[in-house]
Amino acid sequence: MSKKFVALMLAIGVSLLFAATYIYAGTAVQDTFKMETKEYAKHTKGLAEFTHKKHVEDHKIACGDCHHDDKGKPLALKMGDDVQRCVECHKETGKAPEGEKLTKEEKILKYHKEAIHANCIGCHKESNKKAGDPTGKKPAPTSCADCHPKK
């Protein structure tokens, strides 16, 4: 074999290795992460922390329960699939301004904070209702302070 051929094959092999690494890195899902959204100029509360493992394994929540298409239909995802961040579609940061004449659904579609809170708090409240803990202790957090630590 010629030196040129060997060099070409080596270059192709290294390129494929880099491409595979890039593809895998783009779809890797962190288990626990802070809900940091760089589009916000300033976060007014401490950042909520989320854990996929706790939600998927402990609570048996499917990926599509949180990740949905533009019509709100759950996506058939599995761990490692590439997904868009919420703010890619719910583009307006913050909550809907007081007095803005939108339905609840329109606010959720338009405003990132409305979407996140409706999804998380709505699910947590439903989970607490199903749990029916007679002590009154709620297993899923529903107050601001439960999710947003003081800075």
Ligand code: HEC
Second form
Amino acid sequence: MSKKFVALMLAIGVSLLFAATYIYAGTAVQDTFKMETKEYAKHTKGLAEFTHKKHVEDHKIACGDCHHDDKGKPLALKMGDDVQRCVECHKETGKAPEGEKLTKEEKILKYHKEAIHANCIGCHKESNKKAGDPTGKKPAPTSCADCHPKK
Ligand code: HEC
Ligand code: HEC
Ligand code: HEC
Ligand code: HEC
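Could I have the structure of this protein in the form predicted in complex with the ligand, to go alongside the form predicted alone above?
To see the whole picture, the full complex is given below, headed by that same chain.
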């Protein structure tokens, strides 16, 4: 085999590898990550951290409590399944125009920020209430500063 041929095969191999990671990008998720949806023109708040693995394993939340289909119906998923990002359906990352009249549900469906907040904060409030909050400390974060660190 000529050196040129080996180099060519290597180059093809490497590009296939990149193609594969690109195609399957929706199937992998980090254990913990800062939520930074790139469709926002600019983040006005410090980036909130999300402990994905901890929510599944320690807090025992089902995938379908957060991931649903295009009707809003909970998805029964397992690790390795292809999963859409929230912004693919809750598309709007801009601000609501002055005087826009929408119901709470319509707002959640339209605006990414509203969908995220309804999901995260909605469950945290429920969970804190159920926990009875005996220490007076709220275990699941619900205030802006709990999630968004000062920039
Ligand atoms: C408490 C909520 C929650 C639970 C429970 C949860 N996820 Fe997620 N998951 C998220 C959020 C939020 C993201 C980030 C989505 C985004 O960037 O729009 C995400 C991202 C992902 C991604 C990456 C998607 C992409 O295209 O980048 C995969 C894959 C995934 N989750 C699979 C699962 C599976 C499988 C389960 C159950 C074993 C699960 N998730 C449980 C909230 C959750
Ligand atoms: C495939 C499209 C799609 C994706 C992806 C999607 N949603 Fe939704 N979501 C919907 C639709 C449609 C509804 C409205 C359902 C209804 O009107 O009953 C909805 C409703 C909601 C609601 C309000 C109802 C409820 O379940 O409390 C929240 C909150 C929400 N989505 C958050 C999220 C989050 C967080 C993510 C990402 C982890 C996400 N959505 C990903 C389509 C989607
Ligand atoms: C369906 C319920 C549910 C949803 C949805 C949910 N959480 Fe949580 N979260 C919890 C529970 C339960 C705890 C642990 C509370 C405790 O310690 O008792 C928690 C804890 C946390 C913590 C503290 C660190 C940890 O993991 O213990 C952070 C940060 C957090 N959540 C961020 C988020 C963000 C960001 C989202 C939305 C993308 C989100 N959560 C969605 C239930 C939920
Ligand atoms: C449970 C955690 C949590 C709480 C509490 C919370 N947020 Fe968020 N917020 C998030 C996450 C996660 C995103 C999505 C960021 C992304 O995907 O890029 C977000 C997005 C945003 C955005 C749009 C992105 C940006 O930086 O401009 C704004 C504005 C925002 N939050 C303001 C607030 C305000 C104001 C409060 C208090 C009333 C609050 N948030 C409470 C987790 C939280």
